[in-house]
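Next up is one chain by itself, shown in structure tokens, the form predicted on its own.
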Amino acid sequence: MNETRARHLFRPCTWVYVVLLSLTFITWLVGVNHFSGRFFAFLVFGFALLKGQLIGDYFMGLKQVAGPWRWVVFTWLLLVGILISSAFWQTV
């Protein structure tokens, strides 16, 4: 196996998939261990928003799209994130 082939053994989508699995596993650990509080709630919620952005960029192909189309998913995630966070912050 030459050096060029070894360097490109895994595509970026594969690494993103590993990151998504890791974030999901951490979220699962938080739930199984019954961690609670604002910190863990916002941590899990932040992971969910990050995972949504990664899915939009890499698996929906929006990373290569120019113009406003790439920002549709980001804006939606940001808006929903702000609304849910502010509602959660007021109730806890």
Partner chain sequence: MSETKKPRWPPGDLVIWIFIMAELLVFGVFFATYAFTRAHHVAQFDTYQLTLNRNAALINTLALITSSYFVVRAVAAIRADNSQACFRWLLAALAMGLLFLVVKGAEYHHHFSMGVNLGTNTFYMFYLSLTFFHFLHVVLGMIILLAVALKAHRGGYSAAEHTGVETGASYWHMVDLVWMILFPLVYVMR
Second form
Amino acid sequence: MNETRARHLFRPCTWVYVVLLSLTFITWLVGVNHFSGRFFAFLVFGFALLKGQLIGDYFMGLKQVAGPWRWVVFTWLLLVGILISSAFWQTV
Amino acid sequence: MKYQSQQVAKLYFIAAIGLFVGQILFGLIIGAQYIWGDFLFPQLPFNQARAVHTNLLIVWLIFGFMGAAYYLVPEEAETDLVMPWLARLMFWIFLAAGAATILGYIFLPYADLAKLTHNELWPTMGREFLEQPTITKLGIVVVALAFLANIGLTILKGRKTVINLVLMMGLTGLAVFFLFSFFNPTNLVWDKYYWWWVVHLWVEGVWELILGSILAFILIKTTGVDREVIEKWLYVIIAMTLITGIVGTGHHYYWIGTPEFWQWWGSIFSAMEPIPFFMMTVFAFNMVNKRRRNHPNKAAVLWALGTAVMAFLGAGVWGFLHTLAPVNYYTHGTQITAAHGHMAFYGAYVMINLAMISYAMPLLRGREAANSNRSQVWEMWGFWLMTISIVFITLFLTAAGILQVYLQRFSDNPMPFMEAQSKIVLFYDLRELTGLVFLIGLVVYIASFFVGAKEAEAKTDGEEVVTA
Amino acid sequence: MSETKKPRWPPGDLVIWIFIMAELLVFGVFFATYAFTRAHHVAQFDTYQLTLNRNAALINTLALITSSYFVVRAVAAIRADNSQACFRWLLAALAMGLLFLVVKGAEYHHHFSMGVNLGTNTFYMFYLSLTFFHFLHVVLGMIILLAVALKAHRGGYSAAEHTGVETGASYWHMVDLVWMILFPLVYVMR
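Write the structure block of the form predicted in complex with its partner chain for the protein whose form predicted on its own appears above.
Then the entire complex follows, led off by the chain already shown.
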């Protein structure tokens, strides 16, 4: 950890945190402006999946894991992503 | 056996097996009444015989749980039971009250039994599984309180283990939810609403805690795997059981006049109820694979693994089959329910009781660890005969149920109930024959307590597991 | 740091990951049910979605992300053998959790005072059930974090042995992860 700190000004997790905040903020903007339709719905949903993957990789630490456990969160996001997308595709 | 007071468990186990035999005999009687409608009529009408079949099941399972607790709690707490005399006294009171009630079902018309026991003073009779006269119900409460005090004080006095605490939680829940059997609102919706608090929150809630803790105890004893590992599994299984099971009550609230959201809650949460059972299967096989020793009581390990598999199939898979509201719309109260009921009760609660009896009985009878090889071979024959029979009973009832749903509810020209029944009687014939095989299995199982009793204990020589 | 082989197992106790998978499955089913039910009642869902408070949802999302970030720092602190820093990060995470509960509670208060309940319509049934189910997970996660924090305060963890911290952290991140989907799904997508 010390070595990491020496090389970077911020920890990787801090960068991830900033990205998560930014994506959340954009999602909120879409929400408060009542933007609707396929583009906006899938934009914020894509952000949500990306945020999920970042949390899995960097916060839960799965990026450092080898083998099937590495893909636990990814697999879940993939399944949830497919299911929700197929339900929303024709109805937004 | 480490503590003298554990000996009291033996009484409870013997009574449990005795009542089990009664349950099966009455099962065969009502099975026959499905085929020959007037069999034993008017001496023993279907409704009374069915009450005996289901009540005996519940009573013997509770005898088994109590026996298991009296065996397990002192061993886990590392101290003698505080009041062994009370355990003995309550045994005879419970047995006498139970026997009197069953005889009442058999020999009196139900309405006369209600009159005789003054049901009008505090009406609690007449509901499925809770048919007991009010006075019997009060007796059950007294027995339960004495029982809880006895094991509760023992736990307080001795070592506190996760297994003991989970078991205590389960048994306390069993007693608390039984209190709703005294609550009998005149509004039929409320009546059913609270009735399920006893029935569902027992078998899909607190009984699962009892099941989990007994299974964990047997696995610790027979595999030698670290207690910490087993306790962690127990925690997550229980958390998942409660998350899915409590809200899962909703799957009983579908078509009885409750608000619509129960259809969603019931469908979603009860669809997840197989998860804890699946975890239990993974858990049991994992622990046995990681075992540090080969326990000479192979029969007990077989029962434990059997419980994990059959509970998942019976409670998990067969429960899931008809738990979603759109499916249940058609299957509600058909033979599908009966199929699920048979395999779930056998797989989860009958088998865990027999697993505990299988583990504890040799020790209670003065064996070092296990029965003789010959005795165990008989016991395992009993296991396979009963288990395979229940699988086939379940399959036949499932077939009967699917056909019933189609003929009576799904086809373009739905048949009346009795006409549909006459079309599926073939499956009732097959079920009854399989029931006879089950009885043979039970006889073989009981014989296993007597054969090879004088022979030397089974050993595991030559197949020691190398520990890492 | 030498290049070592990646570990086979995720951080924390493996059993918590079994539990996390089970929980994710439940939430996944819940989300999918919501989405497909919405497809049959698009007008109703779009109408009543507008009655939700997106500002509150923003605050709550930020609270959970920040809380998760604090927990990451708590794990980093204990890996550097600093129990007290770990404890403080966990307290900060708990404060964020508390903020979430307060804001969510205010939202419920608003809806209930408008006479909304589970029987009002299918959208509200889902909104209330889904968010309350998640709410309970926040509570459970906070109980776990509190237990871990207290043990850290007592010096119960070290750089060598801190499985408990990682276990609690993993569960808390799961609670956060699920909300990442829930927020756009229920509050924004239309």
